[in-house]
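A lone chain, given as structure tokens: the form predicted on its own.
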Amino acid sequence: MRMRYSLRSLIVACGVTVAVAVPATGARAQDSLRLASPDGRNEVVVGVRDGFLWYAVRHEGKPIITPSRLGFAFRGAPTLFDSLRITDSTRATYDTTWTQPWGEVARVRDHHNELRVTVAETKAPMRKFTVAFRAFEDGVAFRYELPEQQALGDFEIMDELTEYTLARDAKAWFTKATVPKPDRYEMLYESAPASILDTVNAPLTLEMQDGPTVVLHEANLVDYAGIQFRGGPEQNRTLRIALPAWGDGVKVRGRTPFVTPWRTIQIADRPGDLHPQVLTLKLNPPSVLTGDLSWIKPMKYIGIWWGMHINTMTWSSGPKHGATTANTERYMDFAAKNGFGGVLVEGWNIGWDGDWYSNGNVFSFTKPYPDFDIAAIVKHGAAEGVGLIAHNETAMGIQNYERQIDSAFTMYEALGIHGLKTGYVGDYTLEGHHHHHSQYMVRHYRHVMELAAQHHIMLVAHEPIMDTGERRTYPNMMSREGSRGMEYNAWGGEGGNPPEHETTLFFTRMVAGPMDFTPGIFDLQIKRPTGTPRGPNDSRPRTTLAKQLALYVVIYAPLQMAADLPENYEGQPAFQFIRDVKTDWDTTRVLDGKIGDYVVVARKERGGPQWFVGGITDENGRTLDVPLSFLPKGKSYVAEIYADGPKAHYLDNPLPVTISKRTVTSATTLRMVLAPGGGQAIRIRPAK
């Protein structure tokens, strides 16, 4: 009799899971298989259907995904699709908990049962391949395990033929894949029936009628092309996954053994519970970082930035750069002075000037401009416990990039450059022509993020890949940006990103990761170089003042950037709440919110007893009851709330603030009024 293995209970002792499996009688191969979460209201089904392998996915018994087939093309092999017969399969139970080095929490339980299903092809050329599947209290994932074979060596996929068939339709939030651009992610986030969607980037946020919010997207993504996903009225609710390819076509490289990234489908109750998204983390491997991380620190930060996409600075040389010695010694006093632990700048190596965008190939990452004395900065930075993040846009020269890698990081290195931001404009690369999310690429931004941690060098990627848990296994990686950020407020047209964005992002593209969105705008209205403010029309930020600071608690960013000109901080009341708010958290939780609409977190200081609170609104004002429920009874505290002034309106009037103090415990309702594209931020410490 062939053997195969039965779910048993775990042994866990001072936080190692020992698995204890037995052998088993069970039911014939070709029955559907179940799979449940720990708390058993996940249920995940396998099994072969006229020669297809497909799987379901229920919440609570009702269906979210109905049977959807797996499988892959190939170049020049047949697909790996139907005449499949189960062949074996296996459970295990884990239960693991660790510690963040840093995060929106602490501490992450890792709790989920797994069903391993391998099948074969019943006709030549009899190939077989594996789906590990995992069931969390969070969600479910699955991924491919090709095995080493003779009828299966190297290999060149297609397509990935993964399938979503919606148990019923839902409103979709999304970014298109590729209109305008096949590029990126820095589109305006839309709403629309899954049922008729093109492709879309993930994640992939999808409120169910009658039922759960769910996120699809992907984990522990290494030497893969990145995921989308393609539908349309003619797929009947089926979403495919659509994988961006090599300049030749191909999407997928590869030789077996060899395992695909995990795909997730993160299911919540509510918006709200989407968050704190650890299940990306929990698919990903353990940190590979060892000895001493000092060198990582959760910071704030400002930069020489924001004046060039105002027109106050240039990235390139002349009478208005910015990367100048004096300027960047100015803007690391400044950081100083506030606490701040990083200098941001842009523009201080050769290759800016001309058409930079399309000319990639010239840039150097190691020769400074001549005004940009980089050791005697950074010993300047050292002396006042300030650090310079360098920067290294690509503009995907990738091949002019690599072959200066290692040169660049062993002098960051040795000067003492802890901190690197990435740049990566353009819609393919230079050579190859080769697309910004495909294979190629994702091996080049893995490739970045092993190096830097090599070079003890931590990283922020703009145009980046989506962030899929890396963090996890090389907490050197940041933070990154992945949609569309605080520049286009700045350069966007049609007035900058709508009030709806933030509360719109925090329930998609923050599903996936932190994001590195540089808040803090104080010069709302942007005066221009002549000192006149831009018109009603024109692109500036749609928000209050006090929205931009409740940011820092909605938009979460390990390195969180005070994105405005350091003299328009100057004098400025409410930039006290950037100063006193943190970037590392013990405890996150969602106390209220809408997609869309509204949203209101709270955060707990890592290794300290403050709270900070960030509510925010779209273009309508509201008026929100929040509790403190969260506060531990019996403690008094000090709520510091800087809230939207008399008459505030992000359109007309959006600088007043009022700042005041009151006492609260965890019985107190405090009331949030927002204004039209407004926000709240407050700060709870305990009362001395």
Given for the second form:
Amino acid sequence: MRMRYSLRSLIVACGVTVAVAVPATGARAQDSLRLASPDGRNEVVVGVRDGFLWYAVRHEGKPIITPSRLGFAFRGAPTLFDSLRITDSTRATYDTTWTQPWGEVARVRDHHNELRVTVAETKAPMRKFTVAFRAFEDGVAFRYELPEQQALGDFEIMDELTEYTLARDAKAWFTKATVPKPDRYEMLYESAPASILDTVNAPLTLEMQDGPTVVLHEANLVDYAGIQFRGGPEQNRTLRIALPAWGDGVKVRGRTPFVTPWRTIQIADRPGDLHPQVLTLKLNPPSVLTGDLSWIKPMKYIGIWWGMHINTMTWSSGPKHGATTANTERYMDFAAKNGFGGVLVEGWNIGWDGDWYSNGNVFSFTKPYPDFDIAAIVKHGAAEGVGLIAHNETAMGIQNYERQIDSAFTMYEALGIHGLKTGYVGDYTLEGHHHHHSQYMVRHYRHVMELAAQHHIMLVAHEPIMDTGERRTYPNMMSREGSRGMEYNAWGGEGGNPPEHETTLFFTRMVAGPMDFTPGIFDLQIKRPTGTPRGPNDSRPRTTLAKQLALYVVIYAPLQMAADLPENYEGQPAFQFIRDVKTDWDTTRVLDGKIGDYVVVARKERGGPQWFVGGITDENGRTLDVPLSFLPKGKSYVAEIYADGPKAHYLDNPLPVTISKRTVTSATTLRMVLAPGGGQAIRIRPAK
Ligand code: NOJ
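Since the structure above is the form predicted on its own, I would like to see how the form predicted together with 1-deoxynojirimycin looks, so please show that one next.
Full complex below, order starting with the chain above.
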């Protein structure tokens, strides 16, 4: 066996010096190589058997993934899969800590060991590739690196052959990726044994029999198709990667040298330990944004938005047009009065008339409707410290958007607009029929993110590509939709979100990153014109009012919306909680929770002493004891508690909220009584 040792020093971006030992070991084909996380709890084993490169994962000695194969199928070239031998391997250790500009947690430590294994084909065309494995305390990750080589230049991947063979069955929590809305992660969550899965979206949460909880996802998706997972037709415990395609069926086009996104396997002893999720941050490069970043600001915002969804306003021009100068200035005044930083306005730009779903090639991103004086509006807001959040719905007319995007972003920057919500309603691009999560679209989203950064614009993407940790590199990438948000409750009926929705969301979609869920609906009976698509009575959020408040703590978003109409907040004592709650956190702790049933989260504000606690439940009422042992010892606090009132029930009595105050310390255990479909929100501030 050939042995080679070297030692080098690395200066990591945030100024931390890391000693990296690189004992490089040429391994024989039949050898297996082991990699353990610095704390020893997570372990990867890698080897070659019968020409197949495989990896396996263990947690505390217990198998999680049993030997699973790695490789690629190409168009017009043999599969790179079954005639491999290990030719080289190297090792390294990294330890670096940095402060996120905003987040669920301020400080992130990336301490991991790395093993890079290079394999080559034993027969023509003699191609080679490397798989880099990393073992962290919160999981493991690996990615393929295809070096520049004569036998592999331009390529078209038809299938990534990565397998995940679960060591035992698991309860999978997922959204279906294929029917009936193929491309927007907007199906209801389901659970089923992992062994019978069809094609599902990432992140995929797996409660393994006898623990732990595992989340399969990806990190640093730059120039590749978004990841999905599919069960095998043989209905065993092997999951494979499914990649959405370009219009011609190719999954990924590239040229060596090339790296794939990281395939992440997050491992948590209990579901609550999945948060705060920082694994994907560790696998993305440090921020590339420099200079004055004061334009990036976590904040609360309101919007000319819900009115369109409940049919009291329209996006289109006409008597109910929401995006008028007067209406926007009214919203801005309300925002200023309540300490909110922004007002989102949809329907401000030409293109919404008629069936806007089909207007992908009609939208202008620079021309306002005549009743929307954009310059005057921005000026009005600036005078009171409120920014306009513009909106670009593409309806998947990507070329129409890309033709205009430079001039649009230049215009927004010149006007002083620092916030933008994008939208991608539609399953495929209008031109080219590329899948919503294809490599084509991944490139597009990345382009928008980079261009927005250049123009000092914070982004919120609806119908996004799933978050894979980009916010570390581009902290202007604030949040995304990527699951069913509040809007489904406006459309109502059977199409609305069931009470368990957010209790699942927290352990699934939210593990990827922040979500623009848009909580805060107070008019839970919804007084609105009749004639909404599913009838007047059944279109309303199926939650209590206290649960709407608790969502501000449970569902993390750096730009967090107060989604209801301003008039529905006027005179409501419970609105004080939305005014008080923060959107940027120093610390996040999941105090209790069960996927699909309930969850209680505590978060400490960034740069201040206050804590906020949110508890939510599904359709079952429940009583939870919540110890406040996370508070510093020996200090006295006041807890302002917004609880479900007497006989509150999401079905027929959603509004009662009891607001009370009591003195608490780290020794206090609060009894949290949650109504069916209910919740509780608590602000904990130092006693004077
Ligand atoms: C769907 C988005 O989720 C929603 O927020 C938006 O109002 C509409 N599309 C129109 O763009």
